[in-house]
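Just the one chain here, laid out as structure tokens, in the form predicted alone.
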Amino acid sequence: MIYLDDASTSFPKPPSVHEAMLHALRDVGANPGRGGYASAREADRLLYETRSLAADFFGAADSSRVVFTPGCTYSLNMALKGLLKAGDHVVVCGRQHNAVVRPLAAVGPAVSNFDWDGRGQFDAKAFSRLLRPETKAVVVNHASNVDGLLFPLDELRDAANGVPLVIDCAQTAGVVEIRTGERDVVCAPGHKGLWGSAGVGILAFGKKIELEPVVVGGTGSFSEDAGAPPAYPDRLEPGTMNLPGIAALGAGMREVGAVGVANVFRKKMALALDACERLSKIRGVKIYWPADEARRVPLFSFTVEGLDPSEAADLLDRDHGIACRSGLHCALRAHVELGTFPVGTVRFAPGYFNVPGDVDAFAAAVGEIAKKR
């Protein structure tokens, strides 16, 4: 198999990241703040290592404000329940995901949506009309997941003019560098481009940001109390924490600093430069990726004229053995935005360890299928 669904989840995964998930399952075993003997006091230095090595990741000035999730979705939700209410307003920007969409439409508040032109320009004026004194967050996709558009996090940050900004790095997450601000929520999940595990998510946030528990319950700590903990990151992770998938996280994230995110987002990008390339020559092929290089990341979508994205995908999967997502990809805005809906398009998304052979046998297979229909 082929696997181009990177921007889904990545694969396959670098031996050290089962390797630290098989130590944390077979040989420390304990649940981390439960416990002073040996195998919990290992627990929780794997914990304390891996929060460390994560707030390095993004930049967070304090390690006890990262905390780990079961995944990007539920870092977005403790972000946005843990900030808004009913009768807030919050500023949406980007080709955004049903990850934001949903729990804004759970909450409540009234939402404006500022669109991206697509011409890689942004219009901070046209962003600063929608700001009201009620505006209690700006929501960004930081990267599309249908056809990789890149907003522009530090302009938005000036303009957002000190209003808490909500960063869904699922796209960008180890392949485009990110630094958490002291108003920054950052969102990212770990089996994407941190190379870690499914189930496991980050959520970083800066120092002028506060948070309510959406989830409360057991921390090992301040059990004498019916609320939750006054203190990070105890207040936000109740529970018994997923020690497995944070040790595998840890080890991905080892593994891509190693390697360098710039290095990781040029090896990326130059497949998909190279396969948009090719595309581009087979008839009866559209393609959606915005023109400006500095606006993008490297996953793009595509259709085939006179072909459903569903069967397309089936083909490349039934007859050339290659992995694409096709659909809406959980974000109907991009696709009405695009024109694409409601049966949306085929998504390239290669990753880190896809070689150029892997183009090869795609443009083949597109220009195939392309030729037949």
Second form
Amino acid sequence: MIYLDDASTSFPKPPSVHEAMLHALRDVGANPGRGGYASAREADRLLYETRSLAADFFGAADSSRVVFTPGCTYSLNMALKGLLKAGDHVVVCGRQHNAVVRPLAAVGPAVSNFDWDGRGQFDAKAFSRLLRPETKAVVVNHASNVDGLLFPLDELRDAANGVPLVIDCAQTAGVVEIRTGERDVVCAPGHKGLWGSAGVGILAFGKKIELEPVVVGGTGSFSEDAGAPPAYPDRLEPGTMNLPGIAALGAGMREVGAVGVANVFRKKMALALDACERLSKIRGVKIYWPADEARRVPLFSFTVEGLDPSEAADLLDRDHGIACRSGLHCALRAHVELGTFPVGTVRFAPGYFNVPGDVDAFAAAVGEIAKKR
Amino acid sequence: MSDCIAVFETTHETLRAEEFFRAQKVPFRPVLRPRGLGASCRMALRFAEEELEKARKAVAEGNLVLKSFHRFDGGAWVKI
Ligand SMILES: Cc1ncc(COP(=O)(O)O)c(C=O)c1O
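Alongside the form predicted alone that was just displayed, please also present the structure of the form predicted in complex with its partner chain.
All chains and molecules follow, beginning with the one already shown.
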């Protein structure tokens, strides 16, 4: 099988990631924060070291404000529900995923959308006009999982003028350098660009941010109080932590760090550019990827004229052993903006471990499918 | 000279404190927090009283969220 669905989850994982997970499960075993015996201390240390690593990775000044969650969806829920209430106002930027759309619908703030397709400059003036006195957050998809549109965070942060930024880094963590500003809430998955396992995500936030916990329970600390602990990370980490997953994430971040985020980006981008160039020569294939190279991450969508995307993906899988995702990719609005609603697209999302030969096979397969349609 | 104990708010902060104690060359032992010293984190750092000034420096250097220092005095841990 040729796996080209890195935007869903990365595969394969480096052997050190498998080993770290097994080590936590087999050799450590104990529950962090729950005991004073040697293996519980080792569990504490594993958690602590991985947290410190994550703080470095995301440029978070205070490692106690880096918490582990069950995934990016949970990080986003914790950020949005922890910051907002009905009656607040938010500005939403970028092509949002349902991991943002649905928690916002559940909380019920007034929403203003700032639409931008990556063409031309980011219009800070137009953006600023959307801000209101009751604007409590600017929510941004750092990069679209549909067409790879990369949002300019620094310009947005300046324009937000002190309003907290909730940043969905599902497609950029481990691919684009991210520094957590003092009013930023960074939400990231562990299992995509950080090469960890499913079941772990990161929520990193700056010192000017306070988050109300969404889930409360035992933390092994402040046990005499019925309320959530006042101190981070305990405040946001109730219940038993996913130590094997966290250990795996630590190993994944070390691997990504050893390669270098910029090198990961470069390699994946070379594969995506190659694929894009070849697909653009195939009659009937339409590509959805921002024209400006500075505005995109290494993944794009495409359609084959006259062929339902799910059928195209099915043919890629069945006849060519190529794994690509098709459909709406949990991001309705992106397809409305791109004009690909309701059928959606097929997505080309290479990983760091793909090789040029995979692109050869992919482009040849799409060529064949387009010819036969 | 007696022994002292430093109690921090969370396990995370205690482990962070270890790094700053090491940097200030304060010999310490992580120990189970003695009963009655607050119900926050179950570990604490134990060190010799003559290291107290260096320990205070470590707390300041690391901007550590210290709950309290205690000295073993007359059979009990007394807050200092
Ligand atoms: C843009 C975006 N946000 C959020 C998520 C949710 O991430 P997870 O499935 O890790 O919770 C995804 C996953 O595909 C995504 O692409």
